[in-house]
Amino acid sequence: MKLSIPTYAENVINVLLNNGYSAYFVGGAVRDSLLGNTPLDWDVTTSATPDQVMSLFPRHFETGIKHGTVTVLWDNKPVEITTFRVDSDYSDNRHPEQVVFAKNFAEDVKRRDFTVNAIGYNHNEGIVDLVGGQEDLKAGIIRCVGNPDTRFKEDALRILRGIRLASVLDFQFEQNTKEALINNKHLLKNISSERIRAEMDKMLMSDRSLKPLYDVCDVLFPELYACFSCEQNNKHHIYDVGTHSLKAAQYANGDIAVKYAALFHDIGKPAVLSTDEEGVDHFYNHELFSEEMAHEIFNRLKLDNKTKKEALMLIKYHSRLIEPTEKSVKKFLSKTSEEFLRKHLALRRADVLAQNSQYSAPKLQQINEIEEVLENVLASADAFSLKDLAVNGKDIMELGAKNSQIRFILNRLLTAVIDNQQLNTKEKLIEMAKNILNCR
């Protein structure tokens, strides 16, 4: 089998091969190519030492020199090159205490995580599969190379990486690998937040089923894990809160803030569960509890401030009702922004898709209608934000308003203009501002 390799990556491996070194593409690039997907990155493993690699490629970065890794640039595109190696003991469940360079690819393969990631390739030898990775790809199996208990104890991040692969590829775990993963998942507590977040980001952005996350949810997100025991006895729901949340995150659009909001938008439900006389469950004000709990989770994950702020705001307002009318849309826009409204609607759509489909059609139709109204509002010259008013803060200040009064008055004026666009002239707004000042 001949894989389609981009020119820049082919040039890199040719330099190594033409200089007498063994070299193979390996990892996700080979795996994805065999699955018919387009790889994002091309990694190479080689018999050349880091010093030898750096001498062959003037444009390079010592990205992981301690572990034998050098990143080289060809046509300004990076290729990560790692020397064949065997690892010693892992004292911290993440990093080997010592790295020893190996003589050949067969030794290097033994220290890799999963069989589907341990397939090598170059244009001279073709596919080099020493651990049955191709068979597992065809069968849809995630299997550790060698002893799974050893693999996970060496590097606990492999547990979450396996969960991510099972999710993104829609694969199943081989039985021994699954048992070792469950038995060692507590080791994820030793993994940095940054590494966990990186794997979560990839998993969420794949738009695939997040069901495999359940296996480690009690360790990573105990708040979400509790939701799997919270049923929703309500005609609008057919899943428990946890399953509903996983599905909503899958259905959410490709914005990472919307994804995180969808995953945690309902984690406050178990805290506010009430059941009426007819046996119907209710979750009044759950969004406020969800926002507070999600804030703690986002801090643990060390989400960047922009993503955290947006996701929390989306959670807080995810139950906010917007009517498909210009007045309702303009009022929402006046308090937020076009970008936030679009993300809000994306979250609402994902929320509905993860509910009982028997009752989803009118809800989805309303969301579509709101989007149509939004487009009409944006295409018009109507005012729906403070910057659209015919007056500004300086105009109000000249009327004698104090700094603390200016924004209050402008918001009052905007509310009036949203109801009646004909009021948006400087003369009329100044007169209204004077009346507001006289009444205060």
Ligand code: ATP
Contents of the next structure:
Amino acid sequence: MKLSIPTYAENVINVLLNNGYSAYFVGGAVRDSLLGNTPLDWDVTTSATPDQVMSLFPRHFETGIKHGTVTVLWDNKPVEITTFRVDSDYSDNRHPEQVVFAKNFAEDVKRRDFTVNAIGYNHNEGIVDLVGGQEDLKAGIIRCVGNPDTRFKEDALRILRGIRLASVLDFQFEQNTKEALINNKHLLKNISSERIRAEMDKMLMSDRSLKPLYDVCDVLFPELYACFSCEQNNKHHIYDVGTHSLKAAQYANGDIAVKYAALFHDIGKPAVLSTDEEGVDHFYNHELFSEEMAHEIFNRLKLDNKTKKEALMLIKYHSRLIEPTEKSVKKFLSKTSEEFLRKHLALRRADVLAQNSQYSAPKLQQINEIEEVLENVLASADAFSLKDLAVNGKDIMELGAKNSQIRFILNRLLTAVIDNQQLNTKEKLIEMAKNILNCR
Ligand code: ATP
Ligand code: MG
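Can you return the structure of this protein in the form predicted in complex with this ligand rather than the form predicted alone?
Everything in the complex follows now, all chains and molecules, and the chain you saw is the first one.
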């Protein structure tokens, strides 16, 4: 079997092979190629030591030298080259005490996490599969290399890597691997938030079912875990809050802020659940609780400030309805931005798609209409933000307004202009600004 390798990666492995070293592509690239997907990056494992790799490739970075990894650049594209190694004792469920280089690929394979990630390839030998990885790939199975209990205890990150792979590939766990994963999931507490976030990002951005996340939800996100026992007895819903949240995050078509917002948008629901006389459940003001609880989760995950801020605002506004009218859309835009409105609509759509489909058609129709209105507003010359006004802060200052008053006055003018675009001339706005100033 011949895999199609991009030229830059082929050139890199050829340098190693032509210099007498043993070298294989390995990991996600081989796995994804065999599945018919196009890999993003090509990792190489080799008998060459990091020093030897660095002297063969003048353009390199010592990205993970402690683990025997050097990143080399070819045509400005990076290839990670890791020396064959065995992992020795782990003391903290994550970091091996020391890295010992291995003689050959067969030794190296034993330290890899899952069989589907341990398949090697080069064009001389073709596929080198020493652990039945191809068979598991065909059957859609995630199986640890070696004893799963030992492997998860050595490095608990493997638990979450397994969950991520099961989600992204839509694979099932082999029985022993699954049991060991459940028995050791509490060790995820020892994994850094950066690593957890990286796996979560990959899982969320794949748009695949997040069902596998349920198995570790009690450890990673107890707040979300509680949502799985919160039924929603009203006609709009057919899923408990947890299942609804996983589905909304899968269906959300947007960037990582929209994805995190979708996953946690309803997390405040269990706290505000009330049931009326007819037995119908309500969740008044849940978005405010969700925002507060998500804030804590995002801090724990160490989300970057931009993603955090945006996701929290999306959560806060997720149940706010805008009418599909120009006025309503312009008002929303004046307080936020086009980018935010698009993300808000993406979240709303995902929310609806994860509800009872019997009632979804008019809700989806309304979202489409708002999008159409948005396109019209953007295509028109109409004002909807402060920068579209025929006056600016300087004009208002010249009327004698204090610094602290300027934004307030401009916002008042914008509200008036959104109601009546005819007012957007310098003369009329100056007149209005004078009146506002005189009344204060
Ligand atoms: P992707 O690149 O699609 O995210 P990947 O499987 O290639 O997935 P990498 O983090 O690039 O993941 O790792 C490359 C390979 O290194 C893996 O396929 C696996 O063989 C091995 N590996 C990575 N992390 C671990 C780990 N924590 N324990 C054991 N082996 C690992
Ligand atoms: Mg990879």
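Keep in mind it's a predicted model, so treat the numbers as computed, not measured. Note that the rigid core is defined as the largest set of C-alphas that superpose within 1.5 Å between two forms. Positions refer to the first chain, counted from 1.
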query: Lys434 CA shift between the two forms in angstrom, with the core used for superposition; finding: 2.7
